[in-house]
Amino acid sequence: MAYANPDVLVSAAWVLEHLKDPKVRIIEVDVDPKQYHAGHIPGAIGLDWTKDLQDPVQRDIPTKEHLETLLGSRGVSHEHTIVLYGDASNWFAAYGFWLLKLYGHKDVRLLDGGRSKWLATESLPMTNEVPSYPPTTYKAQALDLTYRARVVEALEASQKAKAAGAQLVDVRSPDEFSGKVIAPPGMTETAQRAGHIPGAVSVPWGSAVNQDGTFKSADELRQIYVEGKGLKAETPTVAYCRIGERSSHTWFVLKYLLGFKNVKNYDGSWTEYGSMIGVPIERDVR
């Protein structure tokens, strides 16, 4: 069994051959901006997470305005290929991924295995030095809400899982979705209350993944979700975390890779649902 979409994966070997083709822009988007700064691929462009990302003063993803901006004033187009990676094992990579095809960038791909395989690869180059392309007029497309859920989204889904209308995927810890912790050991507990959204099923994103960070074979990957916890491509999904970063890697798993019908990130994820008040939790622990 092969992905569904091929395509938005690229290896080492296929960055390699194109780090000087005009028509493809590499970004390498990280929550620790040092790591670009310590050493990335050739011709690389580095984006923060929090500073580029997100909105400057809401929680919430950037506008249309602050990203067409942003891109453009990097050099990258709306035609241009982009293939994304960085570091915690790809998770913001996958959230710009997810963040690109919410404002219909065409041509987003992912770079299997991350910053982490890249270093790890002895004979593949590195670079301090930082490019500089000439600017463009980046356009981005109206928000595409197939992608996305928010917290009213998430409950309907709690509610329809009972009955089997829909499927909520729970991709944090054991230990996160239990209620023994709020956050996983080193992040900050954003949420009031620890537990799980009622109806949902726990997969944590890891599971998707190899030892050295590249994602597993699409009958693995099949093997997990679908035996393994019965989820049906066709029914409508739901993935969520704590911040929204290890959904959006478990969304391109599901969307993209086993491709799932309708697949949405709820990117408020628990920081949003375990502060709330009045909403349903559900724990596994006293």
Given for the second form:
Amino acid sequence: MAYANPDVLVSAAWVLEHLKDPKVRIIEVDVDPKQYHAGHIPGAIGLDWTKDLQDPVQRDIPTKEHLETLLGSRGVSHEHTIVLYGDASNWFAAYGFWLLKLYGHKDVRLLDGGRSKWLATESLPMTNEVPSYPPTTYKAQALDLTYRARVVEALEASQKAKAAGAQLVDVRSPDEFSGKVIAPPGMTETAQRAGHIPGAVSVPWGSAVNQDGTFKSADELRQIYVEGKGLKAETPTVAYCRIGERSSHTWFVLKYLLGFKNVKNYDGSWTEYGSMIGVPIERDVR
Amino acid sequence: MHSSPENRVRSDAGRPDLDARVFESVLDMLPSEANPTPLVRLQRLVPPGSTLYAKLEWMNPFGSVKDRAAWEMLRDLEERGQLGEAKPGRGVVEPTSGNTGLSLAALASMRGYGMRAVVPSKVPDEKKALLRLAGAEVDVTTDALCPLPGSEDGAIGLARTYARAQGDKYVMPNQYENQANARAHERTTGPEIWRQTAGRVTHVFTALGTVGTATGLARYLRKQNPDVKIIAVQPSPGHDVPGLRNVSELSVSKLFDPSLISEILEIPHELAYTRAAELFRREGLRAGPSSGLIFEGARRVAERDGVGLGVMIFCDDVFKYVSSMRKHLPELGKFNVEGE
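Show the same protein again, this time as the form predicted in complex with its partner chain rather than the form predicted alone.
Every component of the complex follows; first up is the chain already shown.
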């Protein structure tokens, strides 16, 4: 079995061939923005998720205007093929992918294996030179919420999950799912309560990747998500984590690699859900 | 970075007077067969019929066994033209949160090179400050959230990135893969022990981290006497003993050669702390937690088999670990102003 949409993944060899391709813009988004500044793929633009990929004031994704100004000023147009990559097996690269899809960017791809795969190959070039491209006018589409779940939809999915009318995938670590911890140690973004959304299935994000950070094969993924966890491609699905980046990764896997029909990323995730008053929570650890 | 030759402290500035312990440069204090770190015999905590000596690696100029590997790796880079006059302006970058960073920072600075240490955020601020105190630039990386098993952490990735993308400024010694690390112990630790015990050593007890110590000294000592037992002591899984690895974590080291190790003992990690405290109180040895663990391993083998003449590599002293010691031995941290 092949990936449902193999075109959304590119290899390091593909990127190497397109380093100077004017139709391609390579963008790095890391959990830790220091990584980009120390070194990156030649010509890659660096985006900082903390500043560039969220609304600077309210807790939300960036507005259309914010995204247009950001990408236009960095020389990215809506016609470009955008290749995203980053640390932690592409967590925030996948978040960037999701965000660009919400705003209708046509051709977005992920570098399979992310920055660690590139770094592991000594012969591939790296630089710390920050590129400068002539500014463009980036035209985003109106925000399309097909792939975004808000808390209401998460609650709905939780209700419907009882009768198998929806499925919720919790991609956090087992200790976060069970309620042993609210967030991994040292994290500043946290919630008031520990546990998970009732009806959610626990499939940690890392289930989808090999040790070198590349995605597992379609057969392996099917084995894990479909046969192993009983998730169905036709059932409406909501993925969530703590702040929405690890679940973007799983959203990408379910939608593009396994071809699930209706998958949404709940970007409010546990920091929102676990802080709300009166919503039901399941917890295995007391 | 400042690697001009006139800025560089030489290691052969003058012949040290080892009897009077007068050195023309701190680099002359670095250990060698002629200038070994002390061996001290344990008096009270040894099972009857056995003899155990501690090799006090905290007597190295920068306080730990890591001075040896750091110095050998720097010299090796110089000899291969990767540092020094052949590469003006180049310094070193290493992912390290502990002793290696401190040794590298101090030695690099003596030799006129810059040093960048890349440290995971979970490392206590005291250690980060110590690295800066020794002259390093410090980058702190985010700890991995539910990391993939076996994946490289952020600190290793960032350090590699500096070396790859800014090769004019940085070379990465990489203690986990650099054969000079093991060679340091083959050249110094092994011969020192052989000389200090007049060839009577029967057992060496050491910990496993990068595995440079065990591999290097075993290579030397086995050549002198194939019957010398090299016993590695490791903490139980899930431990928090700084600098050590459980065998399940050893895949990160390319220096691990199981054929050189006679036996690997797994010790409950809590004993690292309680034994370290006993060593200080009963033997006057201010041993750090990894030394506590090594001592417990040696003590068990002495009880089980008897040990003719055992040497324990005590990696460093307890002064850097006061907060860890307080965590594991709560009685250390309770103070009552009004008196107990």
